[in-house]
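What follows is one chain in structure tokens, specifically the form predicted on its own.
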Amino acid sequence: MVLLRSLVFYLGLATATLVFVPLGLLLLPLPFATRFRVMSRWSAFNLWSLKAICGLDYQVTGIENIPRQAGIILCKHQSAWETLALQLVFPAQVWVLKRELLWIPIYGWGLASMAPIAIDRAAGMRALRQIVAGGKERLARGIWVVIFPEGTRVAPGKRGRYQPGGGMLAAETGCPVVPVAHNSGYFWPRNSLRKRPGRITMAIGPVIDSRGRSAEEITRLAEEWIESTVAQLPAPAPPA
């Protein structure tokens, strides 16, 4: 039954994608904030259907920690769920992502329409410079920048190496850094079709003031808060 519900959810997600991608292309002449407000309804629909079909809901703590100024979100990456939820929790935003995602037919076109910072992860320092240059430009326009510092999805209980791009961007701009932790990987496992019913918890941490701090210190502070918080978030009981 869980697998069947999950397949129905994906059918709805695919249908919504076919509707929103052409819409995103038509909206390109409009200001980014307007486009984001419209296109984030795709995420709202998918989170609604995830709850209605799969019984998977979520709760957010620490919303009061979100500053008014556009900043840098450093978020734990366990599944695709957080890419949906962040769009409803935070203001207009762009993501740092691997450029290969833009090559996916239809879905990639929709991603490209939302001005992501697409990098070649194998490019080393050149990729870091892309993050800093692209991030500066977006932040100057009042657009938030979302970075998954581990670079890829990591299963619950595991920790990837935190990359320095987010810390470098923060140190260069002095913009606030908001760490985000969650336990989505228990319910939406990586490389699995099944969506387990329950409630995901997303925790938003206190702002890290990047002014006067090095990229290394900013990255370390974010990693310490994220990993210590993830360890405290509840794991669901094993299925009967």
The other form holds:
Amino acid sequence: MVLLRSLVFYLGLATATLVFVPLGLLLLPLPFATRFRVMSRWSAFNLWSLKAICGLDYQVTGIENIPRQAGIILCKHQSAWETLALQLVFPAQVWVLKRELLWIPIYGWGLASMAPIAIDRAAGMRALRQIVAGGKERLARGIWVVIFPEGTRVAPGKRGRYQPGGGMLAAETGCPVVPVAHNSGYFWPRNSLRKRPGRITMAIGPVIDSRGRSAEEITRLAEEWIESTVAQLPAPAPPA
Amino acid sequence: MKLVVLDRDGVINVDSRDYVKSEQEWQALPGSLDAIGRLYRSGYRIVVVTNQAGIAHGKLNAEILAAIHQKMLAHLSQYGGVIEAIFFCPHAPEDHCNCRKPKPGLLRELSRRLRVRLHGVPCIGDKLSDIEAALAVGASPILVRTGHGQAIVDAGEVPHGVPVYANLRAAVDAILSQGSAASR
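Starting from the form predicted on its own above, please write out the structure of the form predicted in complex with the partner chain.
And the full complex, kicking off with our chain again.
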């Protein structure tokens, strides 16, 4: 049953993608904030259908911590869910992502229309420079930058190595850093079609003031908050 | 949608004449965390709205306040409770800001950020400023006798029609019994 519901959910997601990608390309002449408002409806639809079809809902705590000034979101990465939810919780944003995602037919074109900072993960130091240069340019335009510091999705209960790119961008720009924790991996496991019914909790942490701090310190503070908060979130036992 | 707004000092935790200015100084009032946990598990969303003039007076900073709230949330999680948001005013009375209670600025900010209406929402506090802020936005103030509450009752200053309960536990009991009566 869970599998069937999940397949219906993905059918909706694919259909919505076929609608939104041409829309995203048509809207390209419009300002980014306007396009984001339209294109994030794709995420709103998918989260709505996730609740309606799979019974998977979510709650957000700490929304008062989001500053008015555009900042850098350092977010735990356990599934694709957080890439959707962040679009509904935070203002207009771009994502730091591996460039391979843009090569996916149709979906990748839609993604490419939203000004992502696409990096070559194998490039090391050059990838870090891409994050700082690209992030700086978008923050200056008042657009938030989403970074998953672990670089890739990590199973619940596990911790990836926190990469320095986000902290470097913050130290360089002095923009506020907002850490985000959640427990999506228990309900939307990576490399699995099945969506477990339940309620994901997303917790937004207090702003980390990056002014006068080193990149290493910013990354460490974010990691400490994210990991200690993730450890407190509900960890439902896997289904029998 | 069911929402309850709580004051912090004197309602959830022991108030201090010289501000609660460290994690160690934050001590829950007996029964308060259990009450919040029951409220949450009964389907209520819970938001805290608190004056923190200690920040303006240099007694603590926003990072220490964040650590204090982290302790509060961690202890609350042991009772199965979740606080959705904590809005604080960092100003002193002489700053004449719009957010410090009895001004309704923080409640309005809450309403805007959470996209909720405050009309009829229970607001539990221990000071007249809590009651006045709640009345200013059309919410339903509730006074508890903990913190400064008993002194207000003794002085006969409780505004007409504002219910008074011994503590947060009793106030939550009343909200839950009214809620279940309304749904019957």
